[in-house]
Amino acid sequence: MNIEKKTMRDVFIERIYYRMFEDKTLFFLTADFGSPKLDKLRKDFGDRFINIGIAEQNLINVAIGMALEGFTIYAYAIAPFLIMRAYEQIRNNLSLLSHIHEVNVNLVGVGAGLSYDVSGPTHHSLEDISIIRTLPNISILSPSDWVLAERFADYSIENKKPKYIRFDGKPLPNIYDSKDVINLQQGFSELIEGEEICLVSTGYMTHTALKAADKLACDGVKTGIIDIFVIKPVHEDLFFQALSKYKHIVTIEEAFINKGGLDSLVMGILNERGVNIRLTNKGFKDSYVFDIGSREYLHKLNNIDEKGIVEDVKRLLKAYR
């Protein structure tokens, strides 16, 4: 497999660009937020590109109005501003309204987790999964690489419901091969089948989980890895089948833990079935990240770096061996 670094947003936008030639219902809206690939789309499809300006609340209002006329809309902005500044509009004008109308509005947020690491807590997005999970009718797509991001472009057109698509802001290497058959409807992939312990991750943290698993493998520890890329809706039965092979699940997320995010999703599935599978959640505690430094430095401070994961897995294994 060829490994190549690309940004999720540019791959996704490029695919939407080519679909716009054949589908005249596609419109791209932005809150004064750009990208290299967006420049080309704006130039060639100026009649279906609208810069709403730095006004995320209005971005949602315009998007839902156009979707009610039958158009497929992409509302594009920096993730924390898109989701948190415009939360009331997303709730009232998208989640509520989609109960009674079919609308295809795709909220495209760039900057998931600590993508904008040195920009500080105002630009970090540690709450987005938790708060969107509370809203009915909105799917959450959380790709771990640009291959998935590209696949989600076609998926977003074919699935006519509201979606929040959360992209990392930095170029990342591909985990999946562009020729792979990926079951997007299933919503997750078991990248490595392990023994006692499985790491469950989403987005950027899947890269960290894979690196930790490689280090553990060098020490003779075979750790499973599940990459969940559709956080809502979840195919719970299939997901549970994958989890049920393990004695202990470790969730790893670039988000607050115990707040309704990935750990809460997994914990709910396990608890509902009354199984004796332990869960350890790794992420950020109940505090914003005010330290200044790279993503890797901030992860190290919060024990969600490769070393922290490896040490925790080895500690947990002592209970089973």
Contents of the next structure:
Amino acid sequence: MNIEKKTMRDVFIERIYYRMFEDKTLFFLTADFGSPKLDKLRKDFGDRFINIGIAEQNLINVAIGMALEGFTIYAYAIAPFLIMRAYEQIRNNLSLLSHIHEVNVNLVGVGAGLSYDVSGPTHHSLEDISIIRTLPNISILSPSDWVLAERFADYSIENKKPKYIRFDGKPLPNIYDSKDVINLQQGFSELIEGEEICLVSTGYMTHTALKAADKLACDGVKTGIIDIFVIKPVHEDLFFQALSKYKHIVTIEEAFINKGGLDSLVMGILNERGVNIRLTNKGFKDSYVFDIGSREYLHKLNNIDEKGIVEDVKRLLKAYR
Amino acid sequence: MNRTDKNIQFLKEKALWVRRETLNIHRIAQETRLASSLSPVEILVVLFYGGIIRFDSKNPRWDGRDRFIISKGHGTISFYPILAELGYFDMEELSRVCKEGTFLGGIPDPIIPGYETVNGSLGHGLGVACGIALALKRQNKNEKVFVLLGDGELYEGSVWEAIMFAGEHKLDNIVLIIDNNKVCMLDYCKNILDMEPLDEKFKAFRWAVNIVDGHDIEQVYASLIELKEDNGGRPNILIANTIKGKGVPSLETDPLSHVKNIMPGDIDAIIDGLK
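Please give the other form, namely the form predicted in complex with the partner chain, since only the form predicted on its own has been shown so far.
Following is the full complex, with the preceding chain placed first.
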């Protein structure tokens, strides 16, 4: 498999760019936020690119108005601003209204988790999954690499419902191969089948989980890895089937834990089925991250770096061996 | 009496009927916001009985309809009788407002045929209308987008994001009607944040400004006919000066009219006094 580092947003936008040639209903709206590939799109499709200005509330409202008239809309901005500044617009005009009328609005947010590490807590996005997950009718797509991001571009056109698509801000290597058959409807992929313990993660943290699993494998510990890329709606029965092979699940997310994010999703699925599977949630405690430093440094401080994961898994394993 | 005079007389009678029916709804549904619903009566009547808005009540999502975006949802209980009489739903529904099993709530929702968008929270309508207007233009469609906003709603920042956008994008297919009743929930607007001169603010954002007495059917009618045909490259605003609680003397003079209910036993006397 060819490994190449790319940003999810550039791959996604490039794919949308090509789809715009044939599909005249596609419009790309931004709150004055760019990307190298967007430069090409706005030059060649100037009539279907609109810079709304630094006005996220209006970005969402205009997007919805256009979608009500049948257009497929991309509303693009930095993730926390897109989701949090315009939260009521998203709730009322997207979540609530799409209960009644079909609207294909794709909220494309860049900067999931701690992507913008040194920019500080205003630019971190540790709440987005929780707060969008609580809204009915909106899907959450959370790719871990650019191969998935590209697949989501086509998916976003064909699946005519509101979506929040959260991209990492950094160039990341691919986990999947361009030729892979990936079941997007299923919403997750078991990347490694392990024994006893399984790490469940999304986005950037799947890269860290894979590194930790490699390290554990060197020490003779076979850890499972599940990458969940459709947080909502994930295929719950299939997801449960995958989880139920294990004795202990460790969720790892760049988010506040116990606040309705990935951990709550897994907890809910296990609880509902009343199984005896232990659960450990790794993420950020109930406190903003004001520390300045690289993403790896911030992960280390919060014990969700590769080393922290390896040590936790070894400690948890002692209960089963 | 010429044809126009007849129309005006017809519209005046309709306005009287709508005001009466709105009071009747309030009699059975005290949760409804009466004062806010009485100020835009003439505006709603002219739009829907004056031939301004194209609609098909049997097919509320008809592609050829003019879009009507109500942003001050709470203040349009007076739209319920209009929708019912025009055939959007059964007249009998009016006797069930806020009762179990109906779709006519205290704040209208888009499950009601004739309501296009969500309007329970203020400040959303104009932005959504901008998206609709832009989409219509890009499809070379000539339907208009009428928007009804309250003046107190202008305090919402999102409205000004949309005002800037509409001016910049020359959305001359928008007709924004301000129900300028000058009263918020707790006080007169001028005592909260004085927005005057309102017309100058819109002019500065490249809007064409029109001002009428919002209870004068002739003025509202003449203005909306003109604005409907205007494609002058600028979005149009019609500032309709109105009185909150119009027709109910105790509401007309009370800065707290927004939250004031009229007791069911007092309604008949008020209806008798309507002109």
